[in-house]
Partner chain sequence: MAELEAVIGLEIHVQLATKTKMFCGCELSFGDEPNVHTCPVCLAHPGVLPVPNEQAIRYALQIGAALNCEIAPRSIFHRKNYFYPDSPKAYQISQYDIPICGAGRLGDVRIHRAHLEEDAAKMIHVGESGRIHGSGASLVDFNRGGTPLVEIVTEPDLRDAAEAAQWARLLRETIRQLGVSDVNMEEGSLRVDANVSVRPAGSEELGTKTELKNMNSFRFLQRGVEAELARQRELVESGGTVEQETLHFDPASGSLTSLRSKEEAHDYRYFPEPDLVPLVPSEEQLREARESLPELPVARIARYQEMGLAYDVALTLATDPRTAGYFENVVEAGEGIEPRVLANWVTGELAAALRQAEVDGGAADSRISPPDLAKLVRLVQEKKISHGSGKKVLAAMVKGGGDPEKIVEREGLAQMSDSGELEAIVEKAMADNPDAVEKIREGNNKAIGAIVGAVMRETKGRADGGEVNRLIQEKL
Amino acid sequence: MIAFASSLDQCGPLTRTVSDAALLLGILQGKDPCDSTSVGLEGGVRLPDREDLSGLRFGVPAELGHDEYDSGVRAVFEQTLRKIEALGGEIAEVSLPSSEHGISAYYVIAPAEASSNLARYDGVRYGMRAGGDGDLVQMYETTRSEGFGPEVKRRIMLGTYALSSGYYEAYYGQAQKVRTRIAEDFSGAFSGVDFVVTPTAPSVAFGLGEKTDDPLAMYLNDFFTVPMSLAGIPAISIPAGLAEPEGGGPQLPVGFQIAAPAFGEQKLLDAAYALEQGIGFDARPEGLDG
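Can you show the structure of this one chain in the form predicted together with its partner chain?
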């Protein structure tokens, strides 16, 4: 795994089913001697087999305003909450007041770390080199100008700025404080519920390249998933149904996100499995038989 934003980077399974995710996580997890920040899950990961959700409490953030996501997404989200209740789970309200600042914090921390992580691509030792006939600084500049794409450059610039002397406290320092608050919000919430649930994204998938000119709109797409990454807790997204995009068009999958306390992966997989079975979402693309 190549570092982008080290304090947020993680490898997670991307699979068709919860069982596959559990199988893969069972392999991925564990203390890695080459990564001093890693820890193993006690007892490893076993295949989930839970059939209902009785005795489990699912918290919906009170701050989840309706403006933040599409009506189609909302319909699927609410329908999934009813499904949870049908499976014996309980829906409760939780408060995550700092989560709304998650995106702002994320887009300071991630570019800051990225600006440092991507600095090694300087043309000195490996990879692309351009402008090697000039002096050192000119070679650095040409290599990096030509080698990185616009979004990467945008993040490097943002991150370099956020870490500069005189701006550090206002940006990176502040973002770290927000991050701590978000983590505290979650640990508060988990004192009353087993899981926190949200839609995975505010809308169904947008078209390729559609938001490239509006990076802010693109960043907002991570609104629901970023707080979990900042808090350092496990979360899973499972397909919960289909919805039309806000502007019309063919129906597309809607994700349902479940987050658990740190090291609650097994519990999370068990609950996601039960819900997945209850929803019975057909992941096969349309028009494909068998």
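Throughout, rigid core stands for the largest set of C-alpha atoms superposing within 1.5 Å between the two forms. All values derive from a computational prediction rather than experimental measurement. Positions refer to the first chain, counted from 1. Compared with the form predicted alone:
Positional change of Ser145 between the two forms reaches 2 Å or more at the C-alpha, relative to the superposed core. With a cut-off of 2 Å and the rigid core superposed, Arg82 has a Cα displacement that falls short of the cut-off between the two forms. Once both forms are fitted on their core, a CA shift of 2 Å or more is seen for Pro33 between the two forms.
Form predicted alone, following the form predicted together with its partner chain:
No partners, no molecules, just the chain.
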């Protein structure tokens, strides 16, 4: 694993089911005596087995405006809220007033930390080294030009600018203040609910590489997920159904995100498992029977 943004980095399993995610998290979690930044989960992680959501309160942010996500996503999201109630859960409104600024804060903090972390990959101390007969500076430039892709270069440039003299406090410093406010908002919300729920993305799933020519559109798809990373809390996304893209076309998956307080992974997995079973979404590729 290569360090990207040190204060945001995490290893999140990508699995077909909540149970598989629990299995992987059980292996990943734990205190590493050689890593002062690691911490284990008390009692470890067991396979989730909850069958209903009775006694649990799910908070829907009041600031979740309809203009921020597609109508198809909204329909699936509201359908999933009804499913939560059918399984015995309670829906409540919570306020996360600073979360709308999460996307802006994230794309200052993450590139800034990436710029710092990736500075070591210069062809001397870490990583590949590009060949050539040029001097040291040319070797640095050629190595980093060939070794990093367009998106990595874009984030390095953004981060270097945000950390440059005269801009550090105006950009990085302000973003960190927003981050603190977001964490405080979640802390307040969790005083009244067990979980906070949102769509995973403003739109249905898009094709691989479909948004690479429009970085801003690609970044905006993180609107609902980056506040959780900034607040330092666990979250899980499960498929909740299918919907048509705004411009029409075949139906594509819609994600439903559930977030819990820090170190609430087991409770989160249990709730996600019960909801997953209640939704009954078939994640198998078409034509696969087993």
